[in-house]
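The form predicted on its own is given below as one chain in structure tokens.
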Amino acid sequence: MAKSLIVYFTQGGTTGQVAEAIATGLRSKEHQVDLHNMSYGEPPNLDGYSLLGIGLPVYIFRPPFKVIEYLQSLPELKGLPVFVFLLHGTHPGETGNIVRDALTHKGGHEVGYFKAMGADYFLGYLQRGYLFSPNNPTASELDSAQAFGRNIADLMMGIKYIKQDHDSPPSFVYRLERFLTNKWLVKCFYSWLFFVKSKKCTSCGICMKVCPARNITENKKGHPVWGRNCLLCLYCEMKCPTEAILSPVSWPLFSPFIAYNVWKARNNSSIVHARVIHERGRTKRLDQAQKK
């Protein structure tokens, strides 16, 4: 029985749903599948596995730093079959290209690439009243993910794989946003500039619990302190029930970019959106509130 490892990163759970669906497809073809969420520690080594899958959401038109670090840590793959799947709420950017190329550079043999839409809980969009791809991944997309898993299993049996073309590069504005939020700037600059409004902070610890990088600790007052391993996911600010946290992305510098992204996605007929109100750490969909 073929033994497969799917390593994925998820926060809201949608990438995990797709990972489970792909695993179901593989298992239907007699594959043993191990799933590992990067948020729960270091993935196992690759000894004994005949297939490796990498799953991730798109972060600011690029892979999350956590995924990039894992790819860099991989040993020489020596022809190991690999596949990639990603979820994007608006534009995927070159995320898939970056991951696929990294695996090829490590000696992996690509046997599949899959994309699906995923609910885009990015704070900048929520604050402007928009949740993009709110109901994704849909049942149809999860069915497609299962079919993708079955197809991977068939390819492992010797069926010829026709490699998909790389995704088209994003526009200059998206590439500029990606540059302005690169890992060096986040580590050496932005991660120092998270701000806590002391009078609002109740030391509830939610920001520490939701941080996928375990990057937040507490000071003597129980207030959050950020380390240098920030992913710039903004979950700490997004989930704060007293709105005590202010991240660098809330600066005026980023406002034109976020407004541009919202405008582009809102006017893209292929991207569904819902109007929302985000306050005190919660996102409320206005369409659902109207039905009640």
Ligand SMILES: Cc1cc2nc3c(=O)[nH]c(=O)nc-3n(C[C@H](O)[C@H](O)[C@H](O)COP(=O)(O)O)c2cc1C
Contents of the next structure:
Amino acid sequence: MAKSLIVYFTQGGTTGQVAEAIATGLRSKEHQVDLHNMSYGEPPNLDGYSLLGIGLPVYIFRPPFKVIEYLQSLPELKGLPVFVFLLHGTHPGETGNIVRDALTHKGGHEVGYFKAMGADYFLGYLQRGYLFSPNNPTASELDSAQAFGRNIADLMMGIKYIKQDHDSPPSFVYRLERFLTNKWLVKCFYSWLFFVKSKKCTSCGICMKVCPARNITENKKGHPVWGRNCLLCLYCEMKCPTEAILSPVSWPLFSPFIAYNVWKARNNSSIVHARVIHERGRTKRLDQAQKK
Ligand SMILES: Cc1cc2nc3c(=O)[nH]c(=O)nc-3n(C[C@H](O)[C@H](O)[C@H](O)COP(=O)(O)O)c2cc1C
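Moving from the form predicted on its own, what structure would you give for the form predicted together with the named molecule?
Entire complex below, previous chain first.
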């Protein structure tokens, strides 16, 4: 029986949903599938696996740093069949290209590439009242993910794979945003600049719990202190029930970019959005509120 490993990173859960659907598709074709969520420790080594899948959300038009580090840590893949799936809320940028090229560079043999939309809990958008792709992945995307898994199993039996084209590069503005939030700047600069409003912080520890990089520790008062492995996912700031955290992405520097992204996404007829209110760590959908 073919043994497959799917390694994925997820914060909001949508990449996990697609990982499960692909696994279901593979299992229906007699594959044994191990799923590994990167938030729960180091992925297993690849010995004994005949197929590797990598799943990720798009973070500021690129892969999350954690995924990049994993790709860099992989051994020479020596022709191992590999596939990539990614979730994006608005524009995926070159994320897929980066991951696919990294795997090919490691000697992987690509057998599939799959994209789906996923509910976009990017704090800057929520604060402006928008949740893009609120109902994604949809049932039909999850069906497609299952079909993708079945198709990969067929490809492993010798059916020819026609490699998909690379995604087109993002616009200059998106590339500038990606540059302004690059790993080096986050590690050497932004990591130090998370700010906690001492009077508001109740030392509840939620920021520490939601950090996917376990990058937050507490000081003597129980207030958060950030290390240098920040992924800039902003979940700490987003989930804080007393709005005590201010990340550098909330500085006025980024405001025009976020406003531009919202404007672009709103004017893209293929992107659905819901109006929301985000306060005290919770996102309330206004359409759902009205229905009640
Ligand atoms: C910090 C952050 C940055 C994001 N950047 C992008 C982006 O550049 N382009 C995009 O299409 N979606 C972006 N998204 C949306 C996510 O890729 C999308 O919502 C995905 O479904 C989240 O996956 P998860 O639920 O598995 O965490 C971003 C989300 C977060 C939290």
